[in-house]
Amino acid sequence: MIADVIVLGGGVAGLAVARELALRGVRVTLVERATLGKEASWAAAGMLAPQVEADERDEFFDFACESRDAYPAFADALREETGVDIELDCTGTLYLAFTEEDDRECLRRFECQRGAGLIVERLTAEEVRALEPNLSPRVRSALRFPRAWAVENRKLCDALARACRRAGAEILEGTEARSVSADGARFASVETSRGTLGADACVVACGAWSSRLPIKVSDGAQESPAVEPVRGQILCYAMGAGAPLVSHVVYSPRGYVVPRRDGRLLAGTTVERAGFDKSVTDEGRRAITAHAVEIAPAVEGLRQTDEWAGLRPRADDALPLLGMSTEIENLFYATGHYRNGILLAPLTGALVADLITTGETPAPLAPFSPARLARANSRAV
């Protein structure tokens, strides 16, 4: 198969872009160094909750909310294409306050978001424990975000992979992208462990590994997206038969718990600069357990069944890199999603595909162009 577009990276961002392009009749080859969806996308907890940690309304917040709002139609489309239910859970999310400082933060966030016309409720301790009786008696108050949802991210990865294949994309798993080359100022080819692949365009969606990919500009220089890995650890518990411990996703300022339909409870997370080390550490276990028990003391009696860590791709300013290279025409980026890869998948796929197929940058993508970091680096020099 001769590709029109090569997508490098089989995480949720690369899969979403490849699916959108293939559905539009573009010949796509997706190159994944290991197994589709088995890195940060697999290790996530699947929250779709831009409001929960938002302190202001800006372009990124609006982008994230637009992507969240796309999820019901996105989930329906994936089910239609593949038969896979990605378990979109619209129960909502609770954000708990345990201290006076937490209370003040909740009130400030409530007033800020209500003032911006967003949907958020402020609950007393009695009201929140009526919703979730297993929460700690130490809860002072809470915010409820009815439009902060969750999805089973592993099923999402499976659905996207199936959708890509069904739409005709060529998938090369176990294939390492070793370098990207340009002919003059235009993308030319990708050197892989299976040989050289040529196409009209290329999308770098390698997540935390994006900055490890040599991108060769014609004058011998190299372009390198500034993306670093940030480790996040998660513990998994069995809630057992019967009613779940909690039915909402529940946050505190220090951690969160996420119920799954199959009886699992996920607890997280850490934010660590540990290079490419995906170990689960004793320190991480202790911190996550303490934060989960603060939320719901009964967690202490649950059986831990699994644990894992993922490497989130963080750009220098913690915003995604979405758009065309500043140095190479027809080389595009869809990376740097940091802690929001699952949330941003629908909009990333649709808008990056728009950019590639029309040559015009959709307005919501403009703030996340790679050019912003090039400008920042030139000012720093």
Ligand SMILES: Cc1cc2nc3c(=O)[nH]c(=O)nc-3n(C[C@H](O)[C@H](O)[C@H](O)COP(=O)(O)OP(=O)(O)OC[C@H]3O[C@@H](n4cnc5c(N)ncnc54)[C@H](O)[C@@H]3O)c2cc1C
Second form
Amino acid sequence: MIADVIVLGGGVAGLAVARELALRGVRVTLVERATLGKEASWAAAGMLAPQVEADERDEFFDFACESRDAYPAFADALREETGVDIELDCTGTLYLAFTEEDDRECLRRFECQRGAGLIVERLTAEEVRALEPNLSPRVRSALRFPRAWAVENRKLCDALARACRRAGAEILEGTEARSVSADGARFASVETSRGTLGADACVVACGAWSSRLPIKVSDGAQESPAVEPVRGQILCYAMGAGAPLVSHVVYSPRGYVVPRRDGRLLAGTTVERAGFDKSVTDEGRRAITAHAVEIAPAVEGLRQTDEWAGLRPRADDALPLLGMSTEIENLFYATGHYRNGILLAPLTGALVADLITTGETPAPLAPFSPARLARANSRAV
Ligand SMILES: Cc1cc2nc3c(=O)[nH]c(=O)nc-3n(C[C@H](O)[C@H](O)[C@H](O)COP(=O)(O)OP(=O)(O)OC[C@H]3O[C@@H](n4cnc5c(N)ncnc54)[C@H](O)[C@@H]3O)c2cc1C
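Take the protein just shown as the form predicted on its own and give its structure as the form predicted in complex with the ligand.
Now the complete complex, all chains and molecules, led by this one.
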């Protein structure tokens, strides 16, 4: 049984794994170079919506649905452990069609998901506008996903951090991991800005920065699997207290709006390769505004109160990287969550902790093992 684990990175992935390990009695040290939960996990929109953009059922889809289904119990447990309400909102999500092409896309998705036995409804323009009167009169039809939910991801990070501390995890903020060292083919220690830390095992959960971490082995250096940053921008509006513009999360094929309990409306997003630059750009603002106004024209009259951008961690095949390194025993990855890290938090925490504490890979994690990228890379040579 592994007794000591160092978790690198205090976003939702690192925090979820650290909490689960600490709850199981493992001594955990979490190393965060800046402040907990202030990168992608802070920038996210908090949607738990595996069905909304899915046109086929595969292992990733099933994994994502299982993680969504874990949310009600996860939210209850976090409330019990910390008193923090992560604002799990089960109103559901609407997906609007504005053009013939959008209509065809909706029909395709509806038929494919109904065929797979999933819960999805097809609504006429009148039906969807009866649910949400502020939607554009130009809407032609819509899908309703009753099981596409949302959480307040900033409260989720706060709750996870409190839960980690309460379960006994040591948290080192303002501490940068500079390299990971192996002794032979086994994890040995982490060099940090505050000295060397040794442990039985280490989990790399540094989000978009995960592959920047040098891994030192006796005969030189080794690379972590490639994870690249993909920028997403969000604009935030004030809807006004007591009269939300919309009560569902609402998507179109081009953008989305997400209402928050405190009267904010988030509008997103962009998907851009811009290195590690977290700027909000004029082009991003124009596109997001246009897509939000297409969904609900009254957005134009709302006061914009905030804006931000975050970096999603994307592996080469856009799937999460969850499992042990192929080269170094007891070095684990919990990263590459790309557009779904909030959704995948409960299952990431539980299953990566299972793997570390039992030494056995839980079946649902197998498709996301780092080994698949090692295999893909060796094929590419
Ligand atoms: C605009 C936007 C909208 C999104 N919307 C959604 C959504 O609706 N639903 C959803 O499920 N997902 C969404 N996502 C994706 C989600 O935010 C990410 O998948 C998730 O937050 C990744 O979590 P993480 O912990 O891996 O990374 P991060 O939250 O980025 O955390 C990584 C942490 O590691 C730390 N770190 C990095 N390097 C080091 C080092 N060397 N030493 C120590 N610490 C280090 C960083 O400081 C950071 O705190 C969205 C993302 C964006 C940008």
